[in-house]
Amino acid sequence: MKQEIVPIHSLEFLSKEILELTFISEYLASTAKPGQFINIRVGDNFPLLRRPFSIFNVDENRVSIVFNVIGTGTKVLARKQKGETIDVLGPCGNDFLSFVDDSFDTAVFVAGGIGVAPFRFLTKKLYNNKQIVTFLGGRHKEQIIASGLQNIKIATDDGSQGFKGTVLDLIKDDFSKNMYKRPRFFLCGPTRMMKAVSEFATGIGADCCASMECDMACGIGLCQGCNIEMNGGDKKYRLVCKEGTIFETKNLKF
């Protein structure tokens, strides 16, 4: 990884609720791996940590994040021009890619919400090699970013698109019409419906891996602030920005 000062190509709304900034950075779209994050410093002085973003799309030469505005940082960002830079630190963490094997035929990806983000750069990866069929879940249609994915099926709790109820409810429905061939499963979102859905995938015998979510000040292991609890093994505790963030739900202690 290393640290850039980077231009801003765009931003933009991909609903009333998620932006998408676009930067471009030659060094992060040519190692960069989906399940990856960055790290960045939204203003000169305020904030002074630095917010872990996913990556959500790599395009030539620009790089994409997508975002919630929801606290300090993200009003920041949500605020910034076309030509301003930004300072970010990349890319960090594992990627999904690592799970990737002769193991499984069909990739389960899951979504909650902003949770999405990863997907659509795995899609790329992916789609030449595996079937893969897409749940997307969130409280309301204005939380559901489709764009870049394939196989489908959205659940919004509102029922304002596609199926009414909970994403792990859509799940279960959709498993006992359709028969996946060796699937594997892909999460990233709150960490009960990851929970839920690992417990589901665990009950059919397939493996799942999941991005965890974790307030982190440093984003490369110095802090030892990310810390989260393993299910047996030789560490009881592993460092979500610098062991993860991605990680087989079987060792986690939900």
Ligand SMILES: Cc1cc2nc3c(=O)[nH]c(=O)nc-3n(C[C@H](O)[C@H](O)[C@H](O)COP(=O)(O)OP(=O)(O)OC[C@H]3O[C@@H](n4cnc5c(N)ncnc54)[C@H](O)[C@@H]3O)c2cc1C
Second form
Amino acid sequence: MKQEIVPIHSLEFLSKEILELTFISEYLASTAKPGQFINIRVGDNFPLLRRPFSIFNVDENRVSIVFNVIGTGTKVLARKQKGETIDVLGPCGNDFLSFVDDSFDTAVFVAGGIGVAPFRFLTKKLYNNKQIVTFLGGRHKEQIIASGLQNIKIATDDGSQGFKGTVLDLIKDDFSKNMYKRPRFFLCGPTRMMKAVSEFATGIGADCCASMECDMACGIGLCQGCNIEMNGGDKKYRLVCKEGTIFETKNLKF
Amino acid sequence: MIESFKIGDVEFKNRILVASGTFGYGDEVPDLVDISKLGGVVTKSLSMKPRDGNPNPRITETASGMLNSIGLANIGVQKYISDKLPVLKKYDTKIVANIAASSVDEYCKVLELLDAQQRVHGFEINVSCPNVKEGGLSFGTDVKLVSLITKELRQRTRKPLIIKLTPNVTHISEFARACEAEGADAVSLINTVIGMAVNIHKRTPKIATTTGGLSGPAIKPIALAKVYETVNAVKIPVIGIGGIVSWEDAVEFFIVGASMVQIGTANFINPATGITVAEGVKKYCENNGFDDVGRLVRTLQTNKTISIVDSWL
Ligand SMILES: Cc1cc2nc3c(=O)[nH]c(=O)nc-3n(C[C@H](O)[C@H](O)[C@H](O)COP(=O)(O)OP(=O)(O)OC[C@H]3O[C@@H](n4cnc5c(N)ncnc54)[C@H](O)[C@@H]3O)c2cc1C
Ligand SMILES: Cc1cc2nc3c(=O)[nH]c(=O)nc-3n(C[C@H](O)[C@H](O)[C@H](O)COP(=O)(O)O)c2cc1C
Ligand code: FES
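Could you drop in the structure for the form predicted together with the named molecule? We only have the form predicted on its own so far.
Now the full complex is given, and it begins with the chain already shown.
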């Protein structure tokens, strides 16, 4: 893990609402793994705390994140320009690859909204070894980012792209029609969606892991601010930033 | 340039410490910070038994600061001694064990266990904890209890004893005087300021415990005023804490009269803040003709005709 000041390579709209910010970092490009995040100091003094972002893509010495403009931090980020620098700290957290083994054949990716972020990078690392099916859910089509993914199935709340309804409805429908060999679920998105999908996965006897979201002050285990409640086990809480962000959902008390 | 400072018999290599609860147990960030360059590390508050802490959400950002309600989550003193202290052996810095407890007896027991450890160089006592016997009211807001805790702990250790004071009282200097009278080697201030934030969409508090502790740049002016009040009341060293993110902030505390400073929330943004602060303070002293950082302490020029008591706001 390192703290670096890195040059911005580009900032582009991937849809009307979602931006991709790419910066140059040999270090992160060579060390980051899918599912890990970086903690960005968005401005010099404002906002005060860093903001965590999943690693979206790694290409040679370039690393990128994707984001929606929703609040103070992302507003500042959206005004950055090529040639400026940003302060990044990472890579942080555990990664999806440590949940990949011989116990499954089909990797079922389920993303809600901007939760699609880690799956492009994960697809790159997995497509040689596993069957992949990717379910994307979003409010409407501007929230769907499908580039670099495989075997994509889309649900939008308003039906502006793909299936009209929730991603869970789409998964249920799809699983009733298709047979997937020994599936394992990988989730990222809003907690409510992940809880519902993990219940479905458990119901069909599949393993399921999820990248959990949580407000963070430090992102590196110093503040104890990012606790998540466990379902039994030796500790009541674990730290999302350090012991996660990815957990087996059966170990979580949603 | 002399950067070191002594409290009791313990010499800290510089006057910059990292604050309790903002740097883990000291072993979390070895690849980001060269801990040996810090004057010392104050541990997360340690209690007799491990504590799970409060439910989520525990933190929220506010204007130039943050609110927290961690609830003193910690691994417990025994595990600290068996798992953390041995790892810290390799760092050339001083370890100040911060203690939290829910009874006077618990403070004493935790201190006794730690006092036996060579690697623990001193103590900071967090009195901003609920006193279970008195229905959860904070020890730190009752001057008699702060006196009693200081007295009991003083009898049990010869190592530096620092009492960490809460700003959530009317006159913090009264508390500092009580600590001095009972033999404390220093006082440190301030702990977090009670605060609150509301989510207007859900109409709920933004942190699970409704109110929490405010920290960061937002509280620096409060901390400076409390340090100023305290250095005018006691002779023992005062350790300044609150909102320090840069060396300039630290210099303000030294000018006002702090003998040492602690870096808290800033560690979450830049874990190496303590080191850049130490370097900046040193350079400032060199540039201003001080051959000892100590010469900077309490150099505030004030208008002598207006005293703190007479001035109306
Ligand atoms: C491990 C991790 C990875 C993340 N990865 C990404 C990513 O790849 N892309 C991305 O855009 N964001 C990601 N986030 C969320 C991100 O860190 C920020 O919280 C988010 O971008 C908003 O920051 P802000 O400063 O703009 O909003 P703030 O000013 O902090 O918040 C503005 C408002 O939005 C609400 N809000 C904050 N975060 C969210 C959220 N995630 N969803 C819904 N409402 C929210 C707040 O409650 C507040 O009311 C991630 C978070 C974590 C913990
Ligand atoms: C997340 C967090 C956890 C803290 N935990 C403790 C603690 O365990 N014990 C303690 O004495 N102070 C604790 N503090 C208070 C800090 O040590 C410090 O007094 C306070 O934050 C003010 O300094 P700052 O503005 O530089 O952060 C904590 C502060 C924060 C922000
Ligand atoms: S965000 Fe600070 S410990 Fe996880």
